[in-house]
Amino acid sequence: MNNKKIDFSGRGMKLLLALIGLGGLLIVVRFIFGLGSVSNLSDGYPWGLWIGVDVLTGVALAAGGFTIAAAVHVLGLKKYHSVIRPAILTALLGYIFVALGIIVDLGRGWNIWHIIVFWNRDSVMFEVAWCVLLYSTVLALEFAPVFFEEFKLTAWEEKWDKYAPWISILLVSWFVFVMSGIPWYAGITFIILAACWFLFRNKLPRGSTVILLIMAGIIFSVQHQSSLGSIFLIVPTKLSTLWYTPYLPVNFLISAITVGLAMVIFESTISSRVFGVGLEDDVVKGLARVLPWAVLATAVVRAATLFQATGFKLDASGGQLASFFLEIIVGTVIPFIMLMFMGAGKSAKIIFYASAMVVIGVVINRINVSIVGIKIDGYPVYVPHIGEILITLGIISTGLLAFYIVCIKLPVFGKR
């Protein structure tokens, strides 16, 4: 056990509690008196902040997991090892940011289960549930030797080191066949990874088993990313042009990556400071010369669908403009000037306001596609209520709180 305490009278974090206090209640409001009593969604906006920050920005904050995961274990970047637990941790609490806004946000959340009995894959909310689910098995999967060490349950970890590659394995396949619903595909996807399982077992040094449970994450991951892109191809007279583009899921993935690693630079920076643990300046750096280019990709993708789609005829409303452009600056032109131009090589400072913007920049987005975008004739617009967003609150207070605890109590950052 670490024998470090947690501290819960300073400011910050009374602030937290009594964020959650108070999420904690309106939920409970919620619950009693429906879905209208703490929010202003209405029959023409049926989704709000819920739908467009916890769960949308949500996912897309816990890339980190996945960029970082890939890249260290599939490229075999051993100097970034020290960043994998933290990234996947945030992944991991990405997702309960995500389940919690769902459980707030469906009228009855208590049939979530419904998904695994009652199929319909025309629906890419089917496609959504089933990441979700499988993801985060993944990521849990993925964590768990981070407990076998904390709690020396060295048996487990033997057990592990047995079936986690095989329980992957079958996830990715499951899921294959869940969405296409053609046994042999899910086949061809088993014989595929079964045989890179082999492969590694008998050809590469033991981390294979992370490897391959790596494999499984990102392809979840980058199926994840895009899917929830593609929720919003079934309005394309609703969504505005701005953001409505077939490749609306190549855009997310793309989008997704890039905030991942400005994430990781954005929590290590906090967490050094919080914790006094954190990555080492020049893995810091490494990241922050990448990220530019990653932001560069984003938006030249992004302006070629949006070319694409519209011819750059931007016709929207003024609002809505804005809204586009303030994206578009703040994540986009500001953060690459600043990365490029502003001497990030050195400073520490730099990398992490740049960063930060660019997470700003992500979260502007999916606010954009998912409620600035839409406009629906006949209803006033949608502006959340303050009860939306003081859940949202709750809920996201309620995810700091947890790592919080999480890196206090268990070796997230190494062992001390």
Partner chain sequence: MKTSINQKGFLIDGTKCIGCRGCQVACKQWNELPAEKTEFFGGPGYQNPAHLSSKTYTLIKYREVMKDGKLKGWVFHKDQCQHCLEPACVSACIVGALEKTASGPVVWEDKKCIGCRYCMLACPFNVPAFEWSSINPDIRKCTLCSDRIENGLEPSCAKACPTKAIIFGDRNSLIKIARNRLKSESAKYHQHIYGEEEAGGTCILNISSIPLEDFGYPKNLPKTAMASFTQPALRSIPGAVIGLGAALGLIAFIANMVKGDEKDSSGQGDRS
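Condition change, the form predicted together with the partner chain to the form predicted on its own:
Coming up is the bare chain, nothing alongside it.
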């Protein structure tokens, strides 16, 4: 059993605790006195920083979980197995705090459970909510063996190995029913998946029980990563043509996959320094060889959809143009050059900074789509309230602290 103590005395830790405390206090103020007490949200701009950063950005940065899980368990790239646990933990915590951000943003956050009972299949947000709920369940199940290992719960581990495939099949079948409303669709899905498992389970290598969980996670994650883009299809006259396109869901999905790779490199590099864990060179460099091509693919798709929507006739304000080019230069041009032409194959530092820029570029993109690119006539331009900023910083700090504590207390980086 791990008895390592958590050090709260460092400056960084004190800053995190201060931000968590201040953010928590402002969340209390928000629920006592309403959204107007800590935000600049309005009828014209009902979505602001909490959606743009806490939700859209948080979900995108959590994409490393399904990206690496797919690479290891579906594509068979076993050399990346060492980074799968921290990637899944990052994703799990990301989704937990995305949910917190949504609760803070909702006018009546305490009614968030309504999505489970009151179904509106015509709403994209309904699909997103169920995908996030089910994918969070999958992430928790994927991470469960870390607890079993630490606390030597052998019996629980055996039960997990036995029932995880069936839970995966049930989750996917339930999702089919939730989205279609037709029971026999769900029944057919269950029968097909169950039959496939019966036929092929003995042919899979040992330890492959998790593959159905991974596949379920990929289904849910791909669905809601793209559907977050679909939400903004309802504002064609309000979102600048710099970002609006009928293919916005495709842009969101491919950029999430790209930033998932970058986030794994970024997070793994920092974790190796903070926790003193050795980072395998071939793992980082292997991801770095794929990353520039993912960045290029994202850029090509983005350019093609922009041309299709506007013919490159850009209708935007000066501030929107500046933010657009900042996003492209920081998130695409510079990291691509660094990874392709500046010796990234030999320099871990170049790989790290290039990955960080890809992450920053996607953050800017999500803020551009949800905030900068939106213009509502008759309302003053939305600028985040200091309360929104501090609550967001508090939520992010809580996530960082939770990641630190879990990594100290559990074998996230492999067996002790």
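Fair warning: this is a prediction, and the values are worked out from it, not measured in the lab. For clarity, a rigid core is taken as the largest C-alpha set superposing within 1.5 Å between two forms. Numbering follows the first chain given and starts at 1.
Here residue 98 does not count as shifted, since its C-alpha moves by less than 2 Å between these two forms after the core is aligned.
In the core-superposed comparison between these two forms, the C-alpha atom of residue 250 has shifted by less than 2 angstroms.
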